[in-house]
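Read the single chain below, which is given as structure tokens and is the form predicted on its own.
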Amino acid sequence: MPKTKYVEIYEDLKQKIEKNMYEYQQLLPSENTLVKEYECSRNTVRRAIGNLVNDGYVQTKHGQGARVIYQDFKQNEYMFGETETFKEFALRNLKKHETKVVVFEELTVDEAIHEHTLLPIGVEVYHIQRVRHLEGNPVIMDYNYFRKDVVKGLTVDIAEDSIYEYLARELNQRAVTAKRKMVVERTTEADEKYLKLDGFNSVVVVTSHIFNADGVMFEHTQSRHTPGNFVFFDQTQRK
């Protein structure tokens, strides 16, 4: 299926900011410009500039057009908003990265589970855990529910590579609401078990609620980062 206009100059000016040809603070082009340059309606423009702002790139201002704000943040980051993938997450930072199941188990959900995940009582979920190394440091430690009638047919194999990647591919599933929570607790003897702590005796506890498309949460995860790793990135406006 073809692309829109407007997606079409939406990822042609991201490209730009992100190769620097509209630089930090710089204004792109007027509308007027744009229209001319593209081809297209002042509408259109203002579609993909509206993606722009959402997505942070730019922020408008009546009588100044768009500023660019976009900055590339050289510390790896988490996009903390988003439901991007451990996978996704190497990728896109170059980084060598493997997943190591330590526990795949099929379990039916208790009251102890579901006070703990709010997984109804009763559902039978995947328990798994997994460890994840980053350019050979294993700096992650992930304790994932997983609804089976959601989720079906999940392998170690599978957990090692994507989960979610399986998901979109063979099941036609997607998550498409995450709620995070995320604070520091004292290492335990899990994390120094598996975890590269590098002397710290904390970690970073990242706790996710995620839904599917039909709002069911099918998923909850508990991340136990070492805290010299990674940077939680989230960007916001206010209304």
Second form
There are 2 protein chains.
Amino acid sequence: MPKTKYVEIYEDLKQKIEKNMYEYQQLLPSENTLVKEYECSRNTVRRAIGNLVNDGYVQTKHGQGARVIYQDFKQNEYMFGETETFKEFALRNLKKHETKVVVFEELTVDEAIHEHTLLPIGVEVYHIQRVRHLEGNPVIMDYNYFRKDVVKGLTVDIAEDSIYEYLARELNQRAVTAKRKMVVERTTEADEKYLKLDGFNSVVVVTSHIFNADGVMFEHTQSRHTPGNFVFFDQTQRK
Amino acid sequence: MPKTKYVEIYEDLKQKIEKNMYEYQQLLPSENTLVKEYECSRNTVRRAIGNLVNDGYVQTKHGQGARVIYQDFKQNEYMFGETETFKEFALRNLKKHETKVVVFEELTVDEAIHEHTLLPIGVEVYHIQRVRHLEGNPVIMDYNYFRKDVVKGLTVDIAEDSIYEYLARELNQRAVTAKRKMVVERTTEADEKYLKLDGFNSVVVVTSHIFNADGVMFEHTQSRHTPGNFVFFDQTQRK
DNA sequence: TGGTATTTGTCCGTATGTATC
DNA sequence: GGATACATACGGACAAATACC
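Can you return the structure of this protein in the form predicted together with the DNA rather than the form predicted on its own?
Complete assembly follows, chain above in first position.
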């Protein structure tokens, strides 16, 4: 699939910023200059720049230009909370990883489950409980609910490898929108039984509602992270 | 200042979704229909819808339409981590609030301060340490550094009210971009001395780098939240 | 099954307004 | 005041995915 023009420009500019070809606090070339450089319309350039703004790479000012505010953070090795899956994360950081399935069962959503998952009453789901290990240490407990009409044919083997790889490869399904809520809670007995808490009496609880391309909320997950391995980044602009 | 057209359309659609005039899982009217309805160009409609996508209110699908995926969460009373200031948050939730200044001093950034704030060496800053109270309970410790060349004339009185209100009113300055990092750390002696921890041996540490309209990073803040009062929401789409 | 209409996605060009330099 | 630069808005063209008959 060919990349679109504005994505190409966006990625090119992004890379140039990361390589300090455009430096911190410097203005990007004006939109009209970039129009000539990339031989495209001004709208296309503006779209690319808009994406850089969303990433916190530049900040635009009316009448002035787009100023680089990217700073080369020391790349934190841990980085949960983004769209990345556990396996992707582990591979990117070259970490030994392992997933152990504690519970694997099939249920029908009742009032109680609906209450905390928002999944519709009556639909059939897989309920999976997994412990995620990094470098041999148990660092995350996942409680998943997957709609069986969307995620067909799950097995324990798949759940120990990567459900999302299976979804993409076999079912042509993927997560499009993820809504997440993060809180910190006191540990439960299960947390203390399964996780390596390093003295913490709390865990970071990330509750996710995940929608596929058809707008169906097909997954509800509660991930309980050991605090020592949890980092979350975020950037916002107000206009 | 008159609102722009696309913001008006965006806010109108948003409100209609919140009021269930467009229901969960329903498709919005097509772009061409909305063009007629709002008497504007298609680009303008698309921009409004794009903002709804960013808010996690709708999800678009090529050739099909924009489907509502907004769900009426029970509005959490606590909601830190957004762009809101402490005072705005307290007022919105009708909470009694109070800020006590523990440290107020003027410093010059040296190597050590630069290292953890990224503020340039040699610039003069206010260093402020504050305890934030909600309903009488100390729930946040703030460690602020403000550049004196941007934030002129700070006083203890201002720091106990709202620095951002002062910035806007007196100096015509404001936060445009905020970059944040969240981690959970074990409590320090200062945390235990000043905060009501309710048995937690950890705090949520939000480290912020804040840029003004000129692209100057004028503030570095570390906020240490008691876990029980911290909630963070987030939504992402991948295309 | 296939063809047509609908709908979103990309891209272009132009005009006007407004803030900055 | 004039030149530059970003922001908003319009309109049109075509491609690509989907829906419908």
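Take the two forms, find the largest set of C-alpha atoms that superpose within 1.5 Å, and that set is the rigid core. Note that the coordinates shown come from a computational prediction; the quantities given were computed from them, not determined experimentally. Residue numbers count along the first chain shown, from 1.
Participant: If the two forms are fitted on the core, does Tyr10 show a Cα displacement reaching 2 angstroms between these two forms?
Facilitator: Yes, shifts by 2 Å or more.
Participant: For His209, is the C-alpha shift between these two forms 2 Å or more after core superposition?
Facilitator: It does not reach a 2 Å shift.
Participant: After a core superposition, would you say Arg46 shifts its C-alpha by at least 2 Å between these two forms?
Facilitator: It does, since the Arg46 C-alpha is displaced 2 Å or more between these two forms after the core fit.
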